[in-house]
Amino acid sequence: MPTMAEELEQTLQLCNKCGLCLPGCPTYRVTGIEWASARGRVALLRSALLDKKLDLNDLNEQIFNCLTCNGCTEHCPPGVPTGEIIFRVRQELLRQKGQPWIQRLLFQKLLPNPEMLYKASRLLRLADVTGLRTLARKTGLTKLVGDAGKAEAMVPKVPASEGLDAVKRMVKNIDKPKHHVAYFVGCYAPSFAPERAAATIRVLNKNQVEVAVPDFVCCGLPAAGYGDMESAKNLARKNIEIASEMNIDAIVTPCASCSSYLKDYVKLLADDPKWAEKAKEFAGKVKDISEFLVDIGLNTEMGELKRKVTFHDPCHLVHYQKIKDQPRTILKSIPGVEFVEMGEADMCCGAAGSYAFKNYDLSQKVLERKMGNVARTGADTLVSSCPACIMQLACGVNQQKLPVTVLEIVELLDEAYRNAKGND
C-alpha cells in the first residue's frame, strides 16, 4: 500500500509557485499571510512530505485553517486539488494522533442516528428556555473553551422540533405527481430549521413533485473534514442503502454541502468492489435544488415580492459542483424581485461548517470582508442555500447591525408561492 507521500507526490509537484491562486484564497486575501494562502500550504506540505524537512505535526495550524473552499483551484492553471490534499493529510494527522473523544462520539455515534443527534439537540433547547446559556455567556463560562465559546453564540437558539418525524407528516400525496423524489433533509433543518424543511416540501410540491423523506443520515462531509474517513464510508454505505429500496427518479436537497458531498460518494468507494457501483448510481440522482428545479423547467406562476436580492454562492455549490447560473435563474424568475450582483459573490464567507468553533477569529475577517460585499450591493435580502453559510451571514448582519433580511433560496421560493393569487 502506498504512504500518503507517494499518493499526493504528483499532485503537491503539480504546483508550479505561480500565485495566481492567492486572489481566490480567503484565508491569504485577509491576512496577507503566505502560508495562509494555497501556495503556501502546499509548499509546506512538499517540505515535509517529500523534502523530509518539516515535520507534519508541526503544521496542525496551517492544515486546519484552511477553509478547503477550493477558490484557489478556480484561479490555477494546473487545478491543483487543495482542498482534496488537506481532507487527505488530516485524515493521516487522525491516523498518527487518534481522535478527540468528542469527534467519535459525534460522528461515530450522533451522525449515523438521526434520533441520537435530535435528543443531543434537544438539550441545547433546554439550555435556551432555562436561560442557562446567556447565564453562561454572562458569567463568562464561554470564555473557557476558547473558539468555541466565541463561536457559541453564532449558534441561533434552537426552535421546537419534533426532528425527522415532524418533517415526515409534513409530506402530502399530490395530484398527478410529474417527479418522485427523496427529500434529503440533513442534520440542520429537522433540528434547527423545521421551518426550511417544510419550505423545501412545499416548493418541491408547487413544481408536481412528489416528495419522499427516507430516514437518511449525515451525508459524512463533517466526518471527512476532521479527517474521519472510515466514518464518513460508513455514512455513505447507509444512505446509499436506503435510497436503493426507494423508486424516486432523484434524490433532492437544498444545503448544497450536503449535495456536493453525496455526488463525491463515487470517488470515496471508487476503491470498494461492494459499493463502487452502487455509489455511482447514488450520486447519479442526486440534486441541489436549484439545479433539481431548473433542469424540471421551474413553475414561475408566484406572487409578486418587491424584494432588492443579493446572492451569496456557497463553496460547495459554486465551486464543487459548477453550478452558478441556476440560484440566479430562480432570483429573477420571481416577479418583483430586483436582483443586484454582490462582488466576490463566490468568496467563502468563513463558514466552512464548524470552522469558525476552531478558528473563530480568522472566520469572523473572512465573513467581514464579505459583510462589506453585502453592504455595497444595498440589498435588502441576502440569499444563499446552505445551512452553514445561513447561519454565519445571518451572524455578520446581526453583528454589522446592516438592514438586511438572510433567508435560505427555498424561503424566498416558498413565499413567492404562497403570495400567487389563488393560493390556497
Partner chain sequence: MIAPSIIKDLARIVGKENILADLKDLLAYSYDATMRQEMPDVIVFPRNTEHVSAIMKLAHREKIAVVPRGAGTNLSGGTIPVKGGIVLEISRMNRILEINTADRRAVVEPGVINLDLQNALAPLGYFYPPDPASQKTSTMGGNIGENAGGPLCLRYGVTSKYVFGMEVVLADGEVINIGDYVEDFPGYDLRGLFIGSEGMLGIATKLILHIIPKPEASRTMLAIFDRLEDCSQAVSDIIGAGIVPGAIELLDQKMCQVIEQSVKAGYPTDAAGILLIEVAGLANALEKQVQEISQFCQKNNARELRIAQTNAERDAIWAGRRGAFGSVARICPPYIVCDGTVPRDKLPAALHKVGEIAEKYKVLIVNVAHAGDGNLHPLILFDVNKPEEHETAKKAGDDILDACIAMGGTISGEHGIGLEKMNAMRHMFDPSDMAAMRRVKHVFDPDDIFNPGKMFPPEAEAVLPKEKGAAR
Contents of the next structure:
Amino acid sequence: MPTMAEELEQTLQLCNKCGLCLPGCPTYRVTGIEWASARGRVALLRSALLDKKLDLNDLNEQIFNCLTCNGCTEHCPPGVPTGEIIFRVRQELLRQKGQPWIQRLLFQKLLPNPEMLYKASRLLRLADVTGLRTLARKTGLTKLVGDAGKAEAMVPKVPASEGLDAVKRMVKNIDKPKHHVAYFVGCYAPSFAPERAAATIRVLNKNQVEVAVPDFVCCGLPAAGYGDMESAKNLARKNIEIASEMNIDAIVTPCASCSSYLKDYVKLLADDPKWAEKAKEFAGKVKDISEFLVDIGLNTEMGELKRKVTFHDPCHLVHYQKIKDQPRTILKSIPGVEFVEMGEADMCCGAAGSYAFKNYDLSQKVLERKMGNVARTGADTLVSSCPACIMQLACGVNQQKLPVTVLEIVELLDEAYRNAKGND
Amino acid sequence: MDNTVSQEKQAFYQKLGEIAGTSNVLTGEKATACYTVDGITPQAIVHPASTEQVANIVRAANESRITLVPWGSGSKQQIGPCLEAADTMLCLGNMNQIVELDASNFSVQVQAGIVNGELQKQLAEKNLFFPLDPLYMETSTIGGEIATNSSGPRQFMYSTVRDLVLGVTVVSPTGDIIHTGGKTMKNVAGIDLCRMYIGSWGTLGVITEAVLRLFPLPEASAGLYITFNDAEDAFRMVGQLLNSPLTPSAIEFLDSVAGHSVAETLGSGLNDGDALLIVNAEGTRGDVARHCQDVSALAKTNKAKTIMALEDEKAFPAWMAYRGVQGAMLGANHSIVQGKAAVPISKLGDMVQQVKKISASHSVKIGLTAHCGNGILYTYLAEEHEALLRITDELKRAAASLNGFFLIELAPLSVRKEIDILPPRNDYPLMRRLKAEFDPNNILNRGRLVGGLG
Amino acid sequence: MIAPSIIKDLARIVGKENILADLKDLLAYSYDATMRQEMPDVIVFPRNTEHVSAIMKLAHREKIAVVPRGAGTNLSGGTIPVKGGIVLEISRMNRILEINTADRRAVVEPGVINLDLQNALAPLGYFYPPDPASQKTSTMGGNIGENAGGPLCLRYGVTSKYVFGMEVVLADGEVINIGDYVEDFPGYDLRGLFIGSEGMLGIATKLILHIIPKPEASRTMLAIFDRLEDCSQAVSDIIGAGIVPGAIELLDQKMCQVIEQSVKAGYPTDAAGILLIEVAGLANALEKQVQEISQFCQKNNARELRIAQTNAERDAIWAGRRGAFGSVARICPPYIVCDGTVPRDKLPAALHKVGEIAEKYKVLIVNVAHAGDGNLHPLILFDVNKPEEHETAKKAGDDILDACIAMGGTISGEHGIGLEKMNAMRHMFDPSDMAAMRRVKHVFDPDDIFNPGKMFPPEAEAVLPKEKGAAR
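If the structure you just shared is the form predicted alone, then what does the corresponding form predicted in complex with its partner chain look like?
Full complex below, order starting with the chain above.
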C-alpha cells in the first residue's frame, strides 16, 4: 500500500502557485490569509507530506476549515482537486486519531437508520417544546460539540412531523405518467421540512412524473466529509441495493449535496469489485431536480408570481456537478418572475454541510459576504437548491434583517403551479 | 567677484571652446544680455552638438561648480520659482536632428533641440504626427516641452508627455550619460527614470535625446465652436459630454475676455459674460460625423446660442486664433500675470464661477481658458501689485476649497519674488532629497522648481 | 531571525489577530507565482495607513526588511522575502473609498482586487483599463508595484497612465501624498518613479485612479493564417493604417493546440498562427474598421476570418486566449513565462528567434503575444522533477531576453524584474543607468528596508554611484 504522501505527491505538484484559485476560495476572500486559500493549503500539505518541514497535526485548522466547496478548482488552470486532497487528508487524520464519539454516533448509528435519525430529531423537538433547549443553552451543554454550541441558534425549529413515513404518504398516483423516479428525500426534509418534500412531489407530479419514496439512507457525504470513508461506503452500498430493486428512470433529489455525492459513488466504490459496476449504473440515474426537469422539458403551465428573484448556486451543484444554467432556466420560465443575477452567485454561503457548526466564526464571515451580495441585487426572494444552503441563507437573512424570503427552488415552482389557472 | 573663482570660471569658459568649438561659445555682455533670466545675465552661452559634448560640459561645470541652465527655445524661462544662478546657458538648439524615424514602429528618436513644429512637418510627410501640442509648439523644442511637461488641448485624447515619451537620454548633473526607456510601447524594466525627468525643469539632468510615440494622421477632423449666454450652460454640457461614450480630442473653454479674438475669426461676437466652447473631434469619417451630430445636439439641449461645426481645414483659422489667445493676452501687457488652477474635472464650472466673483469684487478683468476634460483653468489678469497679491490669495483659497490648487505661472520678477508660487504639498522634502542626490553641487537650474522652496 | 519582542511590538500596533508568525504561516508566505521559496520572519496585516506607518517606524528603527505583498501572483519573484523580515500583507486594506464618475476618479485602498473594482464600475458604465491576466486575483497595490498591463493596454495604456495620485508610506514611516486627485501638479513626478518600483521604494496605502466610460460598442474577430510571418505582418498593416484596436493577440500553432486540448475555443490546430482582434468605439464607425481589418488580413493571406456575431461567439473567441496559460498548466504545470518586448515591427523576427532558441535547447516553447504592443509571452515548458530541464529552460529564457534587447526591445513589458530577471538587467542597462536607479532607491530608502535583494543584480551592487549625494 502506498503511503498517503506517495499517493498525493503527483497531485500536490500539479499546483504551480499561480494564485488564480484565490478569488474562488471563500475562506481566503474573507480572511485574506494565504493558508486559508487553496494554494496555501496545498503548499502547506506539500511542506508537511513531501518536504517534511511540518507535522500534519499542525495543520488541523487549515485542513478542517476548508469548505471543500471546490470553488478553487473551478479557477485553477491545472485543475488541482484541493477538495479531494483535503478529504483524503481528513481520512488519514481520522485513521490516526479516531473519531469523536458524537461523530461516531452520527455517522455510524444515526445516518444509516432513518428511523433512529427521526427519533433523534424528535428529541430536539421535545427539547423545543419542553424548553430544554433553552436550558441546554444556559448550562452550556451545547458547547459539548465545540463550535456547534455557537451555531445552535441556526438549528431550525423542529416541526411536528412523522418522518419518512409521512413523506411516503404524500405520494399520489397520477394519470398517464411519462416518467418513473425514485425520490431521494435525504436526511433533512423528513424531520425538518416535510412541506418541502411535499412540494417536491407535487412539482414532479405536475411534470407527469410518478414518484416513489423508498427507504434510502443518508448519501454518505457527512461521514466522508469528516474522513469516515467506511461509513460512507456502507451507506452507499445500502442505497444502491435499494435502487437496484426498483424499476425507475431516474433517482431525483432536490438536495445538491445528495445528488453530487450519489453521483460520486462511482469513485467511492471504484476499488470494490463487487460494487463498482452497480455504483456506475446507480450514479448514471442520479439527477438533481433542476437538471431532471430541464432534461424532460419543464411544464410551463404556471401562474404568475410577482417576485424579484436571485439564485445562490450551491457548491455541490455548480462546482461539483457543473449545473449552473438549469436552475436559472427554470426561474426565468416562471411568469412574472424578474430574475437578477447576484455577484459571486457561485461562491459558497459558508454552510458546507455541518461546517457551519464546526467553524462558526469563519462560516459567519463567509455568510456575511454572501448577504452583502444578496442585498445588492435588491431581490425579494432568494432561491437555492440545497437544504444546508437554505438553512444558512435563512439564518443570514434573519441576522441582517433583510426583506428577503428564502426558498428552495421546488417551493417556488410549487407556488407557481398552484397559481396556475384552473388549478384547485 | 573673487579672483580665484573668476580664474576657475575663465578656465571653464576656455574648456567650453575646446569641447564645443569656439564658434559655438558666446561670451561678453552683448551676446549674453538677451539670455538674461530673472535679472541674471550669464557669462557664457554654449551650443553643444552632441550628447557627448553636453556630458563633457556638464562634467567640467560640476567639477568647477559652474551653474548651468539648459535652454531650448527659452519660451518657458520666465515661469515658476525664480532662478538663483546662471553662469552658463546650455543651448540645445543645434541638436535639432531626427536620429531615427521608425515609421513602422510609430516611434521617432530626436535630439532635444528639435522644434516641435519642425518635427511635425517632417512627420506629416510620412503621414504621422506627435500628439503633443502645447500652445507654443511652433517655437518650443521637444526637449523643453518634455522638461517642462507641457501639454496642449489634445491631451484629453492622447494624454500628456508622460504617456507620449517612450524614453529619454539625459546627461546627469555629474556628467554621466543615462539612458531611460526605449522604443517599446511597454517597458517595466527597472525603476522608471524616464518619468522622473519629464517635468523636472532641467533640475535633475539635461535631456539630450528622446524617443517619442507617434500616431498616424487621422482621416478626418472637425472643430465645433459653440457659444453660450452663460458659462454654467457650457459646463453642464461638458459634464454630459464627458459622461457619454463620445471621444473628443479636445474640449476647450474660453470666457468672453479670452474668446473675443476667436469669435471674431468666426465672424461672430461674444457679449460680456458669454462663454465659448471648442470641441474637437478626430478619427475616421464616421467618428467625426457622429461627434458633429451628437455634440451639436447636446449643445442645443444646453441652451447654446450659436453652434458652428467646421470640418477639416475649415476649422484651422479659428483654431489658430485660439492657439494665439495666450500670446495675445500676454503680449498686450508685460505686467500680465498668468495663473493656473487645477481642480477636479466636475468642479471646473464652480471654479469659473468663483473666479468671476473674485474678479467682480475687485473690479478687475480676468481672462479665462480651460482644458475642460482635464480640469485645468488658465487665468490672465493685469493688475497693480497690491491688489494682485490679494487676488492671488483668493484664487488659491477658491481652488483649495474645491480640492484643487492655484499657482502663478508667469508674472513679473517682483511679483514672483514675493509670493509662494508652489501650492503646499507634503512631498517636497522628498523631491529636494532627490535633487540633492542627483545634483550634489546644485549646478543645474539652481532655484527652479522645488529648489525655490525653503 | 527577528527577536520575539519585535513580534510583540507588531502585535501591539495591529492587534494579535493581524499577525501570523507560526512555522506554517511563514511557509505559506514563502512563495509567489514563481518557483522560489524563502522564509519571512513574520506576516503583518495592517488595516490602515496608521498601522503601516507604525510598522515602518519599527522596521526602520530595527533595520528589518519589509516586503509589501498583495495576492502573491507576480511572475518575477518580486514578493519572495529573500532577506526574511516582515511580510506586509495588504489584503485587509481592501475598501473602495470613492467612485466619482463626474471626475473620472476612483479612490481605493491597495488591497482592492482589480476585478472587484471593475465590478463596482461596470454598472456605472465606467471601467479601469489595465486588465492583467491575474485581474480576478491581483490587488491594485500589486498592479501598481509591477506596473501591470493586459490585452486592453494596446488601446488604453498601462497602469502608470491610470494612477494619478497615491498616499505612500516611506521607509521611515513618514506618510506623504504623491501625485494628486487633480492633474498637472507641480514638482517631480514621484508617482512615475513609484509605479513599477516593485515594492522597493515604499508602500502605497491609498490610490487615486483614473476611470473612463466604457466604449459604446465592440466587435471581435479571429483571423487564421498559414504563415506566422503573414500573421505579424497583418498586425503591422492594421496598426499602420491608423486603426487602434482594443486588443490584438497573437497565438501560435502549438499554443492553439494546447488550448484546444482543454478549452475547446474552436481555434484551428493546423494553422501557423491566429490573431484575436477586438475593435471598440462608436457603433457607427466600427463596421468600417472591421472591413478594413478584414482586407488587411486577406491581403496577408489569412485563410479564414471569423467575425463574432453574438456575445456568445465573442466570449468563445476570448475564452481560448484567457485560458491560454491555464491550458499550458494543464499539460505541464511548471513553465517559465517570458515577458520580452520588441518594437512592434520586430515581432515576426522575434518569434522566429524564439523558434530557433527552442530548437537549440530542445525545449517546448508555445507563444502568445500582445502583438499590437510587441509584447511576447513565450511559455517555456519543463518537467518539475528534472532539475536539469529547469536549468535549460532558464537558459532558453535568458536567450530570448537577450534577443529582445538586440532588437531594440526590453526584458520586461509588464511582469517586472524581481529575482527572475536581475541578471538580464546587466544586459539592458549601462552601469551609469543602474547607478541612477540606485540613487533613486537611496533617496527613498537609504537603509534598504523595502524589498531588499531585488531588481539590481549583485554585481551592480559593487558599482557605486560615482559621486555621493549631498543628502548622505
